[in-house]
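For reference, the chain that follows is the form predicted on its own, supplied as structure tokens.
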Amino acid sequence: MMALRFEVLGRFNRARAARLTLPHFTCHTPLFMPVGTQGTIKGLTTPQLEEIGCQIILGNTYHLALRPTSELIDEFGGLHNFMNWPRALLTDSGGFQMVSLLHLADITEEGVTFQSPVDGKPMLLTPEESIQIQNRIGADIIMALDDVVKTTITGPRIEEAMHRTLRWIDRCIAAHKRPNEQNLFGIVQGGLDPVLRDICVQGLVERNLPGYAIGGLAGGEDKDSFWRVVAQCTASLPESKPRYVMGVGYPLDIVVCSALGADMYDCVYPTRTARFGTALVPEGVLKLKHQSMAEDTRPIDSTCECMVCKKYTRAYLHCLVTKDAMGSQLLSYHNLHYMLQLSRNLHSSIIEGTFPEFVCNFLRKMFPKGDVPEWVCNAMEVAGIDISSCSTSTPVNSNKD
């Protein structure tokens, strides 16, 4: 059973713009989530969220299980509600923070067993366990609880995390109660190793979910091998189903694998990059904290339409950042902005058939002197786009990120 639709309204070789129906909303791909870890988005209400438009939020499990508790979120008639959100939630199956926050204990065929934040104590946590807690909790897209493993690992692990995977993902869809209310992303996992992530988009498929994500990467591995992990699964994932790379949140990274057929990405980078002062800008970043700033009287961006870009001068946003609550909120609402507003040209540039114009142009800003990233060319080139026409100059291979 399925509870979304997904129909692609326009395409450019791999890319493709679509419309994604969700029990709570109706969403346009590509898109950006911003990461709620706690029920929240940092620093903004759900009405800026909305006024931006943000279409999903994503929330984090294993922080929402620990504290308020998924009883309680329950008891609210959901996370939508207790949260006093109306449109798309996605909830992460909470085993990455396992790896990313805490000092592992163990991960066996049964699930993963981590010292519990609270008292110290071993908890598990099961495939089984992971979906009845986000069956309570009530996003749109839950995902599966898969066996995370970090890309800079090689050898016999990764294989064993892969298979794992696969065997987890039919436990996950046995305890899932609300296919009908919620849908379950599998995620394919193997690494770098192309032949591993073939079995797991194989198996994946096969069990004909509702959508697929791609994971284990952002996590340090090369940018030569992280697109080629992205190209590779999208060529093999279906047509008819959205697929998301997960932790993928640096406007090139995304621009990049929405070329080769992404659909979905998520972050935390937008709004904790916002925290340390640093606003997100066509050029790249633009750093708020830096003196140069103190007497500057224009806006963050003079093509950005945001609140934040029409109503306050870098020099107020310099006395702010990093010393006052106030200063995160504004750089954050901008950055989201920036995020969802990229997303949405990128949709509307496939729709109206400029999609190569609007990479171009894109890779233009952000390296005017023509030193766009080999990387980014090899991955260009895999997606059918001919930047050599983006440069004023002639290209550099260099390896600037």
Given for the second form:
Amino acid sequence: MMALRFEVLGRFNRARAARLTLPHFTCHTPLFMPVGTQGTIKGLTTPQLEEIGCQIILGNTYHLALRPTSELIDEFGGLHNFMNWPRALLTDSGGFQMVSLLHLADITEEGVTFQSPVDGKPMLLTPEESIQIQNRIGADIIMALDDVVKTTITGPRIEEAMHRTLRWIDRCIAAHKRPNEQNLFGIVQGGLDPVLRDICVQGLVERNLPGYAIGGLAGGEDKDSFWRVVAQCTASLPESKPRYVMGVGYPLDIVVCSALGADMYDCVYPTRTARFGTALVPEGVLKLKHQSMAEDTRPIDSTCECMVCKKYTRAYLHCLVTKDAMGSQLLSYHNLHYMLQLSRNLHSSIIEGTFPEFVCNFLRKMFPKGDVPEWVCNAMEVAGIDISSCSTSTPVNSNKD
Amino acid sequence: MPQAERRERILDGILQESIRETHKMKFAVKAWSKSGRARVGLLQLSTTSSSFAQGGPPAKEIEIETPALLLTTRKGLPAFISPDHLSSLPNPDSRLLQFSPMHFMEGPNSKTISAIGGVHQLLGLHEYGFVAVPRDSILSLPECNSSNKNGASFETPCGRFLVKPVEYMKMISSMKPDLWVSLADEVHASVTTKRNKASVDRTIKWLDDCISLKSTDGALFGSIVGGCSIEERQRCAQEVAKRNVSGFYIGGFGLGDSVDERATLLHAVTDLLPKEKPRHVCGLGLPEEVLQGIAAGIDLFDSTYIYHLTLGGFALVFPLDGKCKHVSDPGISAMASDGTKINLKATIYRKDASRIVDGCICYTCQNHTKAYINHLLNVHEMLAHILLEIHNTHHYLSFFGVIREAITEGRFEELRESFIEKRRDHLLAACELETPVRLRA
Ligand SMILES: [Zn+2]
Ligand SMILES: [Zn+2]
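What's the form predicted in complex with the partner chain like, now that we've got the form predicted on its own?
To see the whole picture, the full complex is given below, headed by that same chain.
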């Protein structure tokens, strides 16, 4: 049972551009999902998000379950109504937030036990409960509760987590009460071990879920390991289902993962970095706090079409950032616009057959000296994208096959 | 990208060619209240620009009815309302923005602001009128103990600054506001008679300095001070009225003075001012203070009050039908409401699916419930303040509309009395419950 349609509209080798029809919105992939942890994207109104082309917002189940509670959201007809967002929503399972935010979280076969941040009492989040909460929140896409392990950990714990994730997916499927309105995505675990990742992919694919996520990445692993896991998973996941790389990422990561055949991303980076005064630009980042910006009369990015770049100079933003709420509002607006424009450019260049040129232009701006990182060169080699025109380094894919 | 290139060229063009703009201000009184002091007027601002053909700002014409609320800004923009949402506020009522040149003490410097083309270009708001007032009651507070005969001292988030008339005029000529207020020595109500007298002398001298240093054609409002002394207030008003100014700024209120003596002081000043010129005041913000100021013949107010309300999680709810029946819902405790505003942090709004004000056409009320704003406040999300500032600004602008209508129709005194009476009743009720809701100490 699924409540989505995924139609691939264009391909370039492994990269694909698709139309993803969800109950609340028809999206175009590759797509970036801004993180709206507590039922709002920090400092932006919903019409502004529509204006800059946001298609899906990610909500954090753990935070929403604490405040305002999933029962209250349910009373208001779901999160779409509560926050007045007409387009698509995705909620995570809550497990990752608990493990990463709470020191005393412990994972057993039953679920994730943790100390309540409200009264300190021990609490338990089971796969059934996570799904029940997400059913009440009502997002278009909900995520299975998985056993999250840091990618930097090795040994039997990784294997245990992978097998537990597979056992839990059945409990999640059984608990899911709204399969006609909400799409349950399974999460591939298995650390950096290709054998474990493969077992997990096969196990999840057998369950025929509406979509699949690649989990356990963006946790401090080295970049070469990161892209290899993505490449392995995208190669064995079904062509006809969306693939979501969780917690990714930086603009460069998104371009690389898209070349490898991934479709969806989420990251707090654009809004978080905005609050610290950093703007995303084709060249990388622009630190508006820096003294050199104080009298700079240029816009953040002269090629950006967003409201902020049309109206404001770096000099003005320099005096706002990290001091006034408006500084982070305007910078978040630009940064999200940048990420969403990047997604649109990925989609259209794949459709138009100009994907390699797009990738080369992207890399040329970010690495004008041609010093494209080796991991990117290696990934592009696997993706079949010739970047020799913009890179001086040569790919080293010794352990390919 | 050709469009981006074009914009770059436009920005370059602006930098190379100094813009020749001509600002004009006109003011006419349209109606008087029965008591003869409160008035409805029309303030017209027009800018003609020689550089429009080269991509410079277009000519503009703004007509604002007074009494009017100027939107208080931080560095030229409202604290939370971004420029795209600014345009959804009532028009043209919301088209006057007040800022303090002191907001830019840490940059950009005057040369850069001048190169960018002044505040209109800096903020990308060409269709708005900008009013420069040194003091703003939020970020730029007069620090009278540090002011001296050379200049006025201001306490700002980036430190304390002594500003001399020549420096102030440099800022004004680079920022090119439509209206600007002369530098004043605003003192606390508790200062000695001698210090208060000195503040009047300095303020008049600095006005003369500003006039002689004037290089911009924005309209100049002469500052009137005098603290709590009727004689000094009158002396200052008379001297300023003799000068070549387009209007008046009445300062020195909201600095430890008592509300009870304010009417007398205001009347002493406004009775001496020529009737055909507009009057702006700082330090009066609460609805009853605004009504008091209007009753004394004030035309322009700032919206510092809205900023404080918004930060505190309050939303204005008093009726705007001119009848001023205050909300007296027995279900709402005195903690959550004082009859004019509600505190959306209160738990009674946790599940409240209604709008802040039924029938309010502001962006916030058209799109969001009290429960959602309550949630945003609980989790300290910035969107709460954005939504509250939009509603509160909208509501207060509408309040000014109601007042103008009442003056025009000859029932301003009734409106004021009924408003104050209802509010007094409610405050008494709140006191009896021993839960007085005070926004400001
Ligand atoms: Zn931009
Ligand atoms: Zn409203």
